[in-house]
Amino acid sequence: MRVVVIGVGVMGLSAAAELSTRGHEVIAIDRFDVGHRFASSSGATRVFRLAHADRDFVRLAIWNHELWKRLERDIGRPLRLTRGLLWRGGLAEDVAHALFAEGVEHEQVDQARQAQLFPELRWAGEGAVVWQPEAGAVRADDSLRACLTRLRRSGGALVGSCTVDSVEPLPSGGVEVVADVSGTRTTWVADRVVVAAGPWAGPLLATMGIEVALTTSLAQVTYVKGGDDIPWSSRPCLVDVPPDGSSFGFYAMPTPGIGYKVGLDDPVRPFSESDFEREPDSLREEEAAQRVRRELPAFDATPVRSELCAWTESVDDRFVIDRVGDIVLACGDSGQGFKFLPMFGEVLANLVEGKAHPDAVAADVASLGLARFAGEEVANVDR
């Protein structure tokens, strides 16, 4: 089959690489290029973890963990740093229950055990603290390069500086994609189209008659020094959720060569298609540094740098992945998409081919589809 993939962030590029590896003719297009900083997938690291508060996401994460191993074998180098994860505060009990139910190694730790695992971390003294060893940092930029290598190695094409004008299903089957490529009008006719356009996905899907409620915003992360006297790069990742579980709160991870990365679950501002300003917010940077000083008082919380990236959230904070006719869609990363890079490739390629997902996760993958938006007009294209 000929497949056009729109968007080369973590969802689209992983799908393009997998489809090309499976022998399809793949044309991956993007208005910028791989790893561009105006969307969601740029940056040095992301957290990977098996720890989730819902059993279905634990099952998906277990499958995804095996797919990461396969990708690392295929590319010939590790793409993740295993450092473990401490989850504390809100949802910690749910995380422990979900991990236990799915047979995943973990432990609920006391103050003494936390001090062994992460000596510099302040003991909060309230709520559960869960340790899960199969977690750490994804080498994000390197993982995108690995996908690009797979795409090119198997004969796939990448077209940058490409703005999509229209995506039209054809009466006889297939889809026509019309785009502006560096000022030249270009048309592709494909058997399938994968729409993985990140923060631009909602408006683009709407032109195809597929309505998905998405909220887009810009979020900021900050890297702090960590300190020369502390082996911060070997320390675990951290998820610190408010006791009432009202938001994801605070998360952090080691990023060797740069610093300890800190993110706050609080958008800087709404995303706008015409807003290409990515200057970090100095007040938000100081807020992140203050959080490090409070929770990791022995660390050097001097900011090294901060970065803005786009978040695209669905109404229930879950990915939206489905097929409508000859259009496969993937959107709503909800700030946690990158860790599922290899799963996205596998799932989207299966949808393109009409291939079944593994029995152990088939229902979980199906739950990410449009059908969950019951009572809403989500599509008017024949499925």
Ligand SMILES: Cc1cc2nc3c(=O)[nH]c(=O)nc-3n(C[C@H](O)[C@H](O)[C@H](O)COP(=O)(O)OP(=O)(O)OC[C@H]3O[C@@H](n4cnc5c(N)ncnc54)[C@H](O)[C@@H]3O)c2cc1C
Contents of the next structure:
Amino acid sequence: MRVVVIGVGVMGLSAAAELSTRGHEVIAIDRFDVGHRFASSSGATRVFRLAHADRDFVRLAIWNHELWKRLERDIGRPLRLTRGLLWRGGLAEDVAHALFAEGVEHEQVDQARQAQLFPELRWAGEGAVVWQPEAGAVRADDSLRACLTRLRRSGGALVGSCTVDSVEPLPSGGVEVVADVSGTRTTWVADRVVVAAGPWAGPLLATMGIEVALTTSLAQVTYVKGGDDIPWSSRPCLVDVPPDGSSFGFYAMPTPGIGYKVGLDDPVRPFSESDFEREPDSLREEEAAQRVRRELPAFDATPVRSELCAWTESVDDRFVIDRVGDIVLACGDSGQGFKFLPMFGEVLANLVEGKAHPDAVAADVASLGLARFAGEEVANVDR
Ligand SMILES: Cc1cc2nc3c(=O)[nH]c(=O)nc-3n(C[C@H](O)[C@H](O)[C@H](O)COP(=O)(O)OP(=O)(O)OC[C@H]3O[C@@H](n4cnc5c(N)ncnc54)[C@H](O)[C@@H]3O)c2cc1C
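Same protein, different form: I have the form predicted on its own, so give me the form predicted together with the ligand.
Every chain and every other molecule in the complex is listed next, the one we just looked at coming first.
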């Protein structure tokens, strides 16, 4: 099959690599290039975890974990740093229940155990705390490179600086993809198209008659030094959701060669299609450093640098993944997509081929579809 993939963020690039590896003719196109800083997938690291408050996401994460191992074997190097995760505060009870229900190893920890697992972490008081060892940092930029390697070695093509304007279904089946490549109008005819346009997905899909309600904003992350005295790269990830809403949620992860990466769940500003300003906000950077001083007082909270990143939420904070005729779509990453890199490749390639997903997760994958928004109206979805 000939497949055009629009967007080479983590969703599109993993799909392109998987489809090409399965023997399809793949043309992956992007208005910029792999790892560019205007969308969502750039940067050194992302948290990966089995811990989720929803049981279906735990099941998907377990499958995804196996797919990561397969990808790491295939590419010949580890793409993740397994350091464990402490989940503190809001939703921690739900996380513990979901992990227990799916038989995933975890531990509800008291202050003494928390101090043993993460000595630099200050105890935040009341509330449940869950420890889950199968978690850590994905080497994000290296993982994108791994997908690119898979795409290229299997003969797939990557076209950068190419903005898709429209996708038209053809009467005889398949689609015509019309794009602007450095000022020149270019068209491709393909059997299927995968639309994985990240923060631009909503408007692009609307031109194809597919309406998905998405809200996109720009969020900031800051890398702090961690310090030479602290073996920060051996420290776990942290998800901290103040149960009383007294401060913003906070997440942190070891980032090899740089320090510790931290983020606050407080968007900087709404995303606008024509806003390419990505200068970090210095006040937010200081806010993040202050939070590190408070939560991790032994760490060197000196900021190394900060980055802005686009975050595209669906109405229920779950991915939107489906197939409508010859269009396969993936969007609504809801700030938690990177860790699912290998699953996206597998699911999107299966949808392109019309192949069933494994029984253990088929219902969970189906629950990410458009039918949850449109009910009976999505009659032409072909699964
Ligand atoms: C601050 C922050 C922290 C995060 N932390 C984590 C974390 O710890 N763990 C985790 O798992 N996830 C995390 N995420 C989420 C994760 O980064 C995203 O889920 C993921 O990167 C989304 O990838 P994507 O492929 O959907 O979109 P993108 O990476 O945005 O890719 C979309 C691509 O489509 C291209 N495109 C768009 N329109 C067109 C067009 N018309 N023509 C051609 N190309 C087009 C764009 O140029 C872009 O390259 C975080 C996100 C942010 C912002």
